[in-house]
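Below you'll find only one chain, the form predicted on its own, shown as structure tokens.
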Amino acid sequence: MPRKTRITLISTGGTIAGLGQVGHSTGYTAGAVDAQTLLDAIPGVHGLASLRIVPLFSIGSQDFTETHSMLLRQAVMDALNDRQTDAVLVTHGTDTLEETAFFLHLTVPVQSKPVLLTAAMRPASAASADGSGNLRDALHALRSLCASRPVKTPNIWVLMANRLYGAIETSKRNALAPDAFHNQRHCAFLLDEHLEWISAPVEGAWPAGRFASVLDKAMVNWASGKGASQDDFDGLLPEVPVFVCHQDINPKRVAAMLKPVPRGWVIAGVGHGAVPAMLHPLVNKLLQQGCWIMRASRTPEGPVFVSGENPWNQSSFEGRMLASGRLTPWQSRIALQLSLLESDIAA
């Protein structure tokens, strides 16, 4: 008989543990249940694989700080080097999956052990509730990827409503529906409990592992020169703030929320990425300022390219300029924080 595929599942909360009044899918409390009890739910799941929870968090992702995030990565980093570990399934909010799956994709260090992040649009408690379901696909995926792995794979992989999604193509795109994430980029489907490939992901300028080795020494530096606490790491990255465009803009509004000027800003721009010409001159100097500024867009498809509608490519500003290609705007902050922790520590 074959052995079991071992997995570590790693709790954090969020909706796929939520519970409310008994088939209602809202006014629920999230990460009200345990692993455990989830798992206990699905038939036949201790035939799937050979299972060890780690309870990490019981939060709503909207909650998640840095030093969650931090506290996730050393979680899935010790995982990963377990040598009785094969394999990671992470459960989590939906709310912010994308930007947790993308962070753990620049910083957990590229690896052959496939991390899989998963959550539910609906509450244990919900009369539709998917996190069962989500969490049984989830452990065939992490046993299909564990047998085979028919192309190049990076280390982290989302799965939501049967659809295995790279980290760059995670992104949730509806506030109710179960197929919240759904989107033409994801990278296999799951049928009859094997993955059926459709393409592989595509990294870009922002490789699995990037800055893996330059937030451990981060890391290192944050617990040791400022004796911070080993739990505590709120502060650790840059500041990055978002701010999403929209019609008749209050340039003086926008200038006193970046008051002190932060290390690095993302504009969510309209189409193409567009900044509307009320802002060039808040751009302006923050660039004269020292501040990064990445080129995001609002609208949900479609890359931003550092040429498209920059009236900055020509400036001396454009070194510090950039374009978040196709991120999300949430994404691109997690990138441009990353970048600059990069630049402080090589400085």
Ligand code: ASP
Second form
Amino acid sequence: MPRKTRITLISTGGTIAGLGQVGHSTGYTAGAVDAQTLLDAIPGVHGLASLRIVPLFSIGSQDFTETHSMLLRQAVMDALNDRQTDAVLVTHGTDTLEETAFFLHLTVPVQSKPVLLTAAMRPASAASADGSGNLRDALHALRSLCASRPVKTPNIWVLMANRLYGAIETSKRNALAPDAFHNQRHCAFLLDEHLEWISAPVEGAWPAGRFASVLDKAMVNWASGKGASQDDFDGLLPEVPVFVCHQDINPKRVAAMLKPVPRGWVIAGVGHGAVPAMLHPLVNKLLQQGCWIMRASRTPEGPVFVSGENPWNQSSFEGRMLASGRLTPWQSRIALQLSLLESDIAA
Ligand code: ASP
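Now that we've seen the form predicted on its own, could you pull up the form predicted in complex with this ligand?
The next block holds the full complex; its first chain is the one shown before.
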């Protein structure tokens, strides 16, 4: 009999572990049910995999801080380094899943064991709860990914509503529907117990593990810093706020929000990342003050290139005016934070 896939499940909370009034989809407490109870509700789960549970947090993903991301990264790496683990499953809230998946994609060293994040849009107590289906699919997907080794996998996958996504092309598109991540390019879907592949994940300028060693170095410096604790990482990464453009912006209000001047700023521009002219003087001032800026877009589909709609091309600030490509503004924030850290470490 083939050996069962050995999966370490790291739970962080979210709606998948949510509990509320029986039969209702809204008005619940996130992270109220433990992972073992969720697994026990899946018929035949124990025949599927041998599971080790690491209860890490019980929070909604809207409350994630840098410290949560760093502790999760560490828990994922510990599990990957464990010889008794073939694959890692993370349960998470949907609201900021794309940020965590992208952070892990960039910062977990490349290896051959799959890591998969899953979530739910409806709490376990709702009539149409989707968590146990997603969990069961996640276990099948991990078994399938492990069976296809030694094919090198990228680090991080996301599974929602039957579809498997690469970490970069994951973003929540619907505030209430169970297939909240649909409309994103998915790499595979689960048919019965197997993955049916459609395409490989795209990495572009952001390959898996790109900032793994940079972050490790920064952590060593952080730990040797003035009494910094191993469990508090807030402030390790440079602050990078995000601003979403709209009509009729008051530049003074925006300037007030940017005091003191941050190391980096993501502007979710309109369309192809266009920045309204009323913000140009402020952008110029920030660039002069050393701030790095990444132009993203508030429009959900389509990339933002350096060349398009960018009056700063060929200016002396060109190197510090970046474009998000296919990243969401929130993923752009993480990319810029880590790029700034890399330039600090190289200096
Ligand atoms: N607020 C929840 C969270 O992100 C929503 C969800 O999981 O769907 O944790």
